[in-house]
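Consider the single chain below, provided in structure tokens and representing the form predicted alone.
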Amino acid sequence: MQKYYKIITFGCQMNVHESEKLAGTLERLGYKSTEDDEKADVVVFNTCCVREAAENKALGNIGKFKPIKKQKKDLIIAVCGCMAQQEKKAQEIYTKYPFVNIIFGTHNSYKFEEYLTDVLNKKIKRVYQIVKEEPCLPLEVESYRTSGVNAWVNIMYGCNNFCTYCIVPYVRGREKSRPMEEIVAECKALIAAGYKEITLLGQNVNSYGKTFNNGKDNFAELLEEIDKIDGEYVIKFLTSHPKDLSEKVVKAIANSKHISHMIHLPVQCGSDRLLRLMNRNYTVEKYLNTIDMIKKYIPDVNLSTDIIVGFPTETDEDFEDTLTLLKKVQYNTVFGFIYSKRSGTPAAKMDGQVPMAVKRERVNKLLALQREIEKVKLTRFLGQTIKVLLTERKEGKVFGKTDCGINVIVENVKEFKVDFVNVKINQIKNTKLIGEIV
């Protein structure tokens, strides 16, 4: 009989790609994907712990499978990822959710097949393996890719920055970079397989290579090598740290044929005092100088950022400084987040926690300002003909995106296929461009 699996993913793009690797293992073992809870023979929860809400949501979803497990005794439930890497949380799952068969963290996810096989063969009833970081790179596992036209490619793992609000270095470990030739070979294979978009992943891609190249800037060289691959495709990357984005990297993007002119550069706030408390290692002035340097080499750059609202001790003046920064930079996209305490991080112990009502009011004000900025910035596309990657046909409409990630509705498409086309922009609706193929 055909066996089925379901993977439920929480969190960032790194987790999405790691779920593709878990799916690759299950597909190789003969399982097929299903969205039906009761049809699944294996259910995997790939968890996140960046915010408390993500943990609570994961635990709530795990709890929903208790009655299903009662009815289906052979159902195997696994919990992995960042939340499970925290020993205290892992112990809580093991104790409070006895129907969970397999618990493992971020450093040993490549052993999923071994754990699953042991449980299937009744070699062991429950697996509980949370290991400390290993000095070597994790083994790469073949992925079953589920992200449409986009293929994720890990270039490095871990983070060395220790921002005071962030749990990532504690659950992902220190920075480790994959060999350049291995990454380039993977990108070549993906392009040959027909992928039109490749996104390079790392907690701080600008630190790529520093663990094996004597601290030298190697990310620019990696981008240049990938850009040499023949084909029609676009390369993107996530995420850059403002303190590490170099002129060499920006020049590599500006001089490339395939690298997107979209740069995500998380500023987090516009107050020097708060940036020091966050341990971000740059000032507002230095950040704005970096923005000026980017715009000098890439005039049509599409800039996006992350902003934390309500960090401990944030005053009205600090928040106004952040709004001023938005007006100066003129981002295309802003991801605004309400600060959430993460146990185990220095910020969680800081005095001056901001009331939730104040945080909500501030984030709404921030996003309202950004919507106005975004509307104005999109008007530059009216009447322009731009290259668009068609991505899907849905409910009678064809959707695509520019190389900078701006969503486009493409009209009058007679025959849809995933490909690059030239589109003349005729309208703007909310944050989408509307046009037709020329």
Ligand code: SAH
Given for the second form:
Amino acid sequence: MQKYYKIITFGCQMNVHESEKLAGTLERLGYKSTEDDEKADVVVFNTCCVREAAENKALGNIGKFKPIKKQKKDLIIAVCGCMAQQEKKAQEIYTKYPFVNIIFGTHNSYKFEEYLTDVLNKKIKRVYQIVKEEPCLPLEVESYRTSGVNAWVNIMYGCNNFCTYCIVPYVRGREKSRPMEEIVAECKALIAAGYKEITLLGQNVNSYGKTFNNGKDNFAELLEEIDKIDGEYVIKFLTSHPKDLSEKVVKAIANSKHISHMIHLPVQCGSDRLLRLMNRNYTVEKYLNTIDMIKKYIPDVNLSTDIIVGFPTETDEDFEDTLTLLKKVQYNTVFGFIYSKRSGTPAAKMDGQVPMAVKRERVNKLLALQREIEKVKLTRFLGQTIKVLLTERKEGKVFGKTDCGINVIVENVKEFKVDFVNVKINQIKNTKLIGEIV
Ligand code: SAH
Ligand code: SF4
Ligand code: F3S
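Moving from the form predicted alone to the form predicted together with the named molecule:
Let us now look at the entire complex, which starts with that chain.
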């Protein structure tokens, strides 16, 4: 009888891709994917802990499976990912949710198959394996890819930056770069298999190669090597740390055939005092110089950023400085987050935590300003003919995106096929461009 699995993923693209590796294991074992809670024989929660909300959402979702498990005794439930990597949280899950069969962290994710088969063969009743990281790259598990035209490729794991608000370095360990030849080979195979977009993943892609490989590889060189691969495709990458984004990388993007003109450059806030407290290692002035340098080489760049509002001691003036920065840079997209206290990080112990009501007010103000900026920015496309990658047809509509990641609704498509087409933009609606094939 056909067995089914359901993977519920929280958090960033790194986790989305990790779930594809878990899916790869399950598919190899003969399982098929389902969206239906009741139909699944294996349910995996791949968790995130970057903010409290992400943890609460996961815990609530796991709780919902208690009655299902009561009905279906041989259902296997696994919890893994960043939240589980925290020893205290993992123990909480182990004791509060006795119906969870398998708990493991980020460093032994590649051992999922072993844990699952141990439980399936009734060798072990429950698996609880939260381990410290090993001084080597994790074993690559073959992915079952689920994100349509896009394929994710890890170029590095972990983070060495220790921004004072952030839990990621504690749950993902130290930076480890994959060898360049391995990454280029993976990209080649994906392009040959028909993927039109590849997104390179790392917490801080600009420090690629600094660790492992004796520091001989670097990100600019990696981009240049991938760009040499024949074919029609786009290469994107996430995420860049402003302190490390070099002129060499920006030039490599500007001179390339395939590297997207989309740069996500999280600034976090516009106050030098707070940037210091956050341990970000740049000033507003230095950040703006980097932005100017990018705009010089890549005039049509699509910039996006992350902002944290309500970091400890943030004053109204600090927040105004952030708004000023948004007006200066003119991002296409801003992801605004309310500061969330993460136990174990330095910022959690700082005085001057900002009340929730103030944080909410600030994030709303931030996002309202950005909506205005975005609307004005998009008008530059009106009447233009641009290259669009058609990505999917849903509810009679065809969706696509530009090389630099702007969403487009394409009308009058006779035959839908994942491919690059030229689209003339006629309209803008709710930050989406609307156009037709020419
Ligand atoms: N390595 C990436 C992604 C980190 S997590 C980077 O540095 O950009 C993604 C975003 O979550 C961060 O950029 C930050 O804006 C936000 N974030 C991290 N910790 C947070 C916290 N404790 N509270 C609120 N937002 C947080
Ligand atoms: Fe977190 Fe900073 Fe590392 Fe990004 S660079 S993952 S924000 S510690
Ligand atoms: Fe969350 Fe882990 Fe990503 S904490 S944001 S899933 S690295």
